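Read the single chain below, which is given as structure tokens and is the form predicted alone.
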Amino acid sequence: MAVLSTNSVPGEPKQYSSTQVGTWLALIALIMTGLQYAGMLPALLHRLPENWIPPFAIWLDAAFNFIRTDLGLQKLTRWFAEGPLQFMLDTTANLLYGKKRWPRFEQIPWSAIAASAAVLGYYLGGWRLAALAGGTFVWTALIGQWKDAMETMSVLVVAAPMAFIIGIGLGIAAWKYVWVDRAIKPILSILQTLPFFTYLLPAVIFFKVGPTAGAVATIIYAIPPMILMTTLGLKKVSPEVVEAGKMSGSTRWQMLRHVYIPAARTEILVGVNQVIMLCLAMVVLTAFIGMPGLGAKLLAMMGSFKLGRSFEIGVTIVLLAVTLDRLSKAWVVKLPEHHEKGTPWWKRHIYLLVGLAAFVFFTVLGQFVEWFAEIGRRQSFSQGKEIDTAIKSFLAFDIVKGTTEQIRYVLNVWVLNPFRDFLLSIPTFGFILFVVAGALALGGKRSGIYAAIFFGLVALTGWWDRSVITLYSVISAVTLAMIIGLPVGVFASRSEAWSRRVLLICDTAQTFPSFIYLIPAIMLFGITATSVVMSILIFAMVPLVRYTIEGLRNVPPEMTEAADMSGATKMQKLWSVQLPLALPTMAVGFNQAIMFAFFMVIIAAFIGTQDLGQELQKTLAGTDLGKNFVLGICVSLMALTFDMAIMTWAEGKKRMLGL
């Protein structure tokens, strides 16, 4: 347990633990709240006076304008956007959906892409992955969404490789030079917690609206995991492997290329998987800044409440996400193939030749049979209207309507609104003291200091009430996710079969782009606070369930056997042995649930909220970059406070348990 005073000489001040200090701070916060309710608290302790609020947004606007115009950065970024980047995007757009721009390549037939994807899937994972990969593109074409999907993919195939190249380069630099690692870590922490709206506005200002801005925002958003996984992989290379490389007389470049990178292959490919998934998630969200594709279509359909069509687009996005996720994960686990000396070239590259043959065959076929080249709207098998009718009929059933209305009423009137009003009633200084007390109890002195600094900065931005409403949504959703998710995880962990099934559902759910979670919430609860919390709840429950199962399944068998031999019941074994040992792992899931909730609460601004997400969304309509950045930093600082305290507690608990 952390101690705030290290004095042990008689007569010197008494030692106090972080928990004790945290308890006193919580008591002070309670007294301040009580005084506020009694009308006896000075106004400046309830909320900071406006004249105390520094004009951060104005200062940042001045700094951004200086960088953009005086230093000429905007000219450089616009040249890149209108030159090399536009050329790459036009090339992929021509190839994938026939955008009539230079270099004017012919559109690749959908059947050729589907066939090539099936061959790639078979090479990486067998028939099941071949069916998934090929079937995804067949579905996309048959449902009439090929052009929208390819508009999305045309940006993805440019953004993902660029994020990979930049990420692996910075990762190598961070591994090689300690000062780079120290400088880049806090930047990565902020980038990973910034809301996506904060990426969008700078991209629009510096790179113009549309695919170029979407590509840049996507690249920046996807870089952090590539840097982290590259650095981690290179640091884990065993000294024996390095020594063998040096003894063979390798130069520094040869050591990097032939020793370090191959030895770190697994971690680097995991980073590639994360880059691909984050790129897909972000390229869908760039619909807010005029990026065409599936995201824009989904946004339009949800805005007009066409749930059937939204459902079809959602299925397409999910299938693309699952396909890319499975293909990249299969690439991670597939070991390089080695052939005997003298094996013919065609045998060594048989899958490449089969893929090329399938590609050429369907490309030629598409020149003669139009259906194999492009499926128009009239030829598509879309059932959007029928699904819309079915959904509305289902929701119109008395039992469904009555149940959803009752849930909405109870949550809104008896839970969510009172909880929001209570949090808003707490004085600013009292709220900060509550947070610091929790951080001290969980993470010790360092976490408590950072919590005070971070939440103090949030208060100084002038967006305190909006920040509290954001926090209310996060806390409400994560609490409900725990109530539902933890029992599910405990139940599933009792059986190997159920663990596999539930983890498969979690794996699949984690590949869903965040927009998808809005659809069931809106369908069932309309445009209300309940639908906001429910959409966050579904998104945040996945890591809670996953890490609960993994934590309980990884409890050392000798510990459970000892409990069985002592005659403990299942419930006693769970509460006294399994849960205490699984808590550090479960804490990681709880931490991820909070991070997911902070991300999703910004997405939920589309439904209509009164939090930071709504304000961030408004900034996209103008050029208020300072305000956009201040709002984003507020979200980031709150998320980092929770992340630091929980992860510090988890690491300490692991050390204490010897895990």
Partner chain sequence: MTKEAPVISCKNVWKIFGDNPEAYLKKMPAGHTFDDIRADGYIAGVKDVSIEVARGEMLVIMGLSGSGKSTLVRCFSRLHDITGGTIEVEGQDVMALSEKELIDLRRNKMGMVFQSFGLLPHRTVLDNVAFPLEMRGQDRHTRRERALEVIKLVGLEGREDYFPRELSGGQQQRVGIARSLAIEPDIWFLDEPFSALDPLIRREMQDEFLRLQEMLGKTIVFITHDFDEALRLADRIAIMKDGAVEQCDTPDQIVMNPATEYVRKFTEDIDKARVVHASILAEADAKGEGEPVAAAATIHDLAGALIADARDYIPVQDGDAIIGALSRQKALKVLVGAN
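Positions refer to the first chain, counted from 1. Since the model is a prediction, treat every value here as computed from it, not as a measurement. Note that the rigid core is defined as the largest set of C-alphas that superpose within 1.5 Å between two forms. Compared with the form predicted together with the partner chain:
In a rigid-core overlay of the protein, Ile505 has its C-alpha displaced by at least 2 Å between the two forms. Shown in the overlay between the two forms, fitted on the rigid core, is a CA shift at Thr266 smaller than 2 Å. The Cα position of Ile187 differs by less than 2 Å between the two forms after fitting on the rigid core.
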The other form holds:
Amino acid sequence: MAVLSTNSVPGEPKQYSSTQVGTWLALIALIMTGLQYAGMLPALLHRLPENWIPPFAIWLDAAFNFIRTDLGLQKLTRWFAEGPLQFMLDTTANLLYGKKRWPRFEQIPWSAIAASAAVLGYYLGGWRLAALAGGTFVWTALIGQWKDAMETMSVLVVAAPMAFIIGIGLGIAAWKYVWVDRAIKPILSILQTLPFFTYLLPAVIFFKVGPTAGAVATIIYAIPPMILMTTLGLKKVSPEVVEAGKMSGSTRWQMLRHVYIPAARTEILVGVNQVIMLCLAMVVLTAFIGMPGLGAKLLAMMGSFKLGRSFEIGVTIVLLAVTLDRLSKAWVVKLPEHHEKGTPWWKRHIYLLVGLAAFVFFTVLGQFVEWFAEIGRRQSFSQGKEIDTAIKSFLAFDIVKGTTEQIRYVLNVWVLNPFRDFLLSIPTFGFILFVVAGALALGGKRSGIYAAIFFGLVALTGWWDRSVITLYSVISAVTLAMIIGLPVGVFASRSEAWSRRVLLICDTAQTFPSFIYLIPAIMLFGITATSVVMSILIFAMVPLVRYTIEGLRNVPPEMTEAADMSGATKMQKLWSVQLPLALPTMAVGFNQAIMFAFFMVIIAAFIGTQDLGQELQKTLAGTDLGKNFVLGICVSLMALTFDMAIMTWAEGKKRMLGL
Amino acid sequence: MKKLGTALATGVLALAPLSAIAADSSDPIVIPIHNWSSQIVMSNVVGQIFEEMGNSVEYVTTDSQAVYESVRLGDVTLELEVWEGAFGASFRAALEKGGIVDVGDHNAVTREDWWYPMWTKDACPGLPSWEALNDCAELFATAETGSKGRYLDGPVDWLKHGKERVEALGMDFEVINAGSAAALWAEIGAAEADKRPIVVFNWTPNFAEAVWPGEFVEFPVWVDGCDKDPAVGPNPTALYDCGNPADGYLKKAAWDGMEAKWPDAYGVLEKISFTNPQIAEMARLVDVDELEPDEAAAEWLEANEDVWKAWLN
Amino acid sequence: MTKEAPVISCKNVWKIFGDNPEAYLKKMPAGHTFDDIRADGYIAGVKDVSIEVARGEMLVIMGLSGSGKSTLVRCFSRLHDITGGTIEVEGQDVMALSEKELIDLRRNKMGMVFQSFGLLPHRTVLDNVAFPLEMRGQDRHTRRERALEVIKLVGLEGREDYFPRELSGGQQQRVGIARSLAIEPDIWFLDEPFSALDPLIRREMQDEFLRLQEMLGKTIVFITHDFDEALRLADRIAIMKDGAVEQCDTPDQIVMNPATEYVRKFTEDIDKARVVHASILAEADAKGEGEPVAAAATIHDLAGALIADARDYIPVQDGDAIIGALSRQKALKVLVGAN
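How about the form predicted together with the partner chain, since we already have the form predicted alone?
Full complex below, order starting with the chain above.
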């Protein structure tokens, strides 16, 4: 209660401030909960009666069926999947790993790709990037995962450009036409909070199981940031550049082509970077709907308890992600350079030529020396079994066992299970009131109203208990993440070197395919709520740490200097200067932590939960589009409620601090 | 001129049906791959046999329950491992809807039931009898289950009815559902470290036998109707009061358009039949020798030419 | 002086920012001040401005930031659509132009230079300068020829392949100037072109600009907030405040006869001797004797002579004619800066 009412919203000169209304609502909720405990609350206020719940899933199914068959959408999408999309995927697959389709080339030798990647790396970012890019591909080949990696890449090179084109197109439309912007915004918010399982099923139904559906799900998943970055970039183009373009007599098309888009290059390229990263993350996850490649391999390895090999695949994915990330970021900051007059043609294109030469050299070499073309399982340097042994013996240490057992006992028996039971014991209506009160206090009236609508809808779907359990996992994990992550962030922010190190760990932890954390979690904490919370914890901690560091390090130096000159101790400086100023940024991190937790809690269904994720996972095996969608929306609505309240608060606070 | 034309025409006419019979479609045969090793290798083995015959083959990874819907629609062409216990229901449902055909059984039996690794037996020597297991229930207790034993069942959607059986037989166990097969293995792996007694859901044939030797718990023997008629089984008022069948079938299934489109391949598929040892061997190549599935398949084919060459004729 | 039609002529031009400004302007009572309008939730960017620019003239629009000078010049080229009044450029009503006609007008008649240069960051100097030609659809070769020519004109030869970020501010503005001249415009708009530059560079660029103007003789609308700069360059100066033109006149007149208190304040700290010409002080009915002074000379130019001279009235000669005589007393007052 106290927490709810401490944050007042500035500038609300009404009779009752949001905080006051919030306090009242929270009080009512408290009374309701009390009544429920006393057994005096009417049952229908505790949980909505079954027969009040509208059959959303059935309606949605009917709607889907109508769109799918009556309107013939499925024919169209299937045509697209089997025609153009399949063709593109086949072509890239053929080039990268020699799947026997058009144009029926031999697969490109791994050494040729590695060499070209190294040259590209050198061109974009010097030796370090060359080593990273080349090294990643060499590792992939040597560890014996070349084919899987190329299966993944073959989809990526189709999905990323398509997501880019669609994203930039929609971004331009949203920037140009207000109504498109208005229509797109809520859809984007929902898309960004929808659990990825919800993308998968419709993709399978409309686009055929396998790479086509995977590619489509990947594309949809990666589009939103491209749209946002495009719009942002176009809006930021300096008005004088625009006027210069107009005064040069550009037509609308010329303006867009020659002025706006080139001038928004940086933002658009940042969008491209995000598209690539999201595509890679999703391509791995689409293993659940039959996407071959690293993700499928990882699932198979986990399915046969091969920890070492799973870990190696995880490393490959991280390396690929880091390489793509660094290359595309280097591309963002790479500015065109002029050549001195009279530079010969070959010198102007030296990198292109060297890259081509390396490519041709290794392609030819691959024809004669098999090793340079393909490394089979037998010749690879995989250390799967050794890592298995290492992991298992680590887990067998008494100290590890003892500690985890202790944590498991305390958390499960004393914290998590009672907390869950408590949340479940709150009457639905009271629970909604609590949430609304919180949203009011944080984000003001608008957030409060949306919270009421969103959580009301969740209650109406009939998945209330599971939603509460989902929420409980999220809250527990984020709370734990704060307890651990905030001190880590505060500590790391003290020195440049530590900040860098910790951020690197964050990056790595985040790019590791999410479900790889599940196995160690289970082995340490069993199939219990603790495992679920622990596997979410890692993901939730990353943004908290990152934004804490960022927030603290970006406090204007004159303020910390002023504090130093006032004779503040380190602690005083931290508490009275740095933390208050960093708070809005940290709130953004907190928000992301919640979003990530919602994402991960769904994956944690693989450990064994009773939440929405478990039901979602079940729907994947069937054709229950309606139910799948309802469950996904439940997650999305809860996430959006938090997102809206916290972000409104952070923005208000930022404005107040003049940041 | 006219004669020649007629001759040509007859020739073409005569050849046409022949070629139609002889040649399979050049479209790829789509073979689904799931997330356990034996099925993956078996799919590769069969795929390579088809390729040997001149067909083109494509593998897609699919969910093992959803696959029957895909087979029905022709998105994938066949399914090589239809387990009675795990997929019987989905398979039968698809059969009823139509579009899928039963292509016969493998010469193998499947079983899925409560299972324990051998070290458990040291702590509870009365095993494998279920009554003995129940007497040792406390050995299987965890922090969360209190004094009751914990039985780790498969994911809820596998519909293994562990809870119902515990109630029907009045056992002192609490049933916890794992979220995935991987979660089951992780638990066994964790228990292995300090040889903690554990009882989990498991099935055969699979790779686990090679990694962790173990046994199935012997419940009251399966009688037909145990899942439908309360009167059947030891508890006259409850369903699921017996163990699962100890000799479930392992079937092959195919899209009903396969016979017309790839008649040769379909003919071979009908003859294909693997035995338990053969299936175990396939799984071993991947799980123990750590080969890639396609390499494992090639190796298996090389070692067992007499087996599969016979199916080609 | 033959009365030629003005190049730009605007009558009662209004530019109001806000929701549906046309409707607001229609129902707005006459005599509403800038603050009245703001109280209604609108901003008067340009307020009832009537002004003409003659061919070959350099009109400097001068005012503090927010006075509406940039808005006014953007109305001339229809970068802004005006809310009320009419603007004619070369006799065409710009608000009546179709998009295509407007583009044609900009492609062939107008050039503009911006305060922070407005260069396209991804294009080289050459490509920036050639940009308007490219928009016009000229072929690569002609484009290049012409661009090189203008680059040479602004003294940037050898830097054709540089990117804007590799140039200093002064150089970047030279590129901006070159670009605006590439199409050989008749009308040249310069929006505070030198105010982002260091004082030394600014001076140099002003000289450069005067040199160019001497060569090219364009009709120029030049915006600045720097009164010295305005005095140095202008044929006429229009001083703006709150969207309205306070006074539009020659520098001498503005200095000697400020129309409003606001204008007078501007002129206060000015070294008037450098601005005021003998002609403006010449009183037609006064008679002087002896050697006349040139009408075009500033008082500063005449300083030495004025101090040494003993005459009360000195004749002023414009060409061959004596246009009157100036009072030495008054001239000395201007010289010492007394009011």
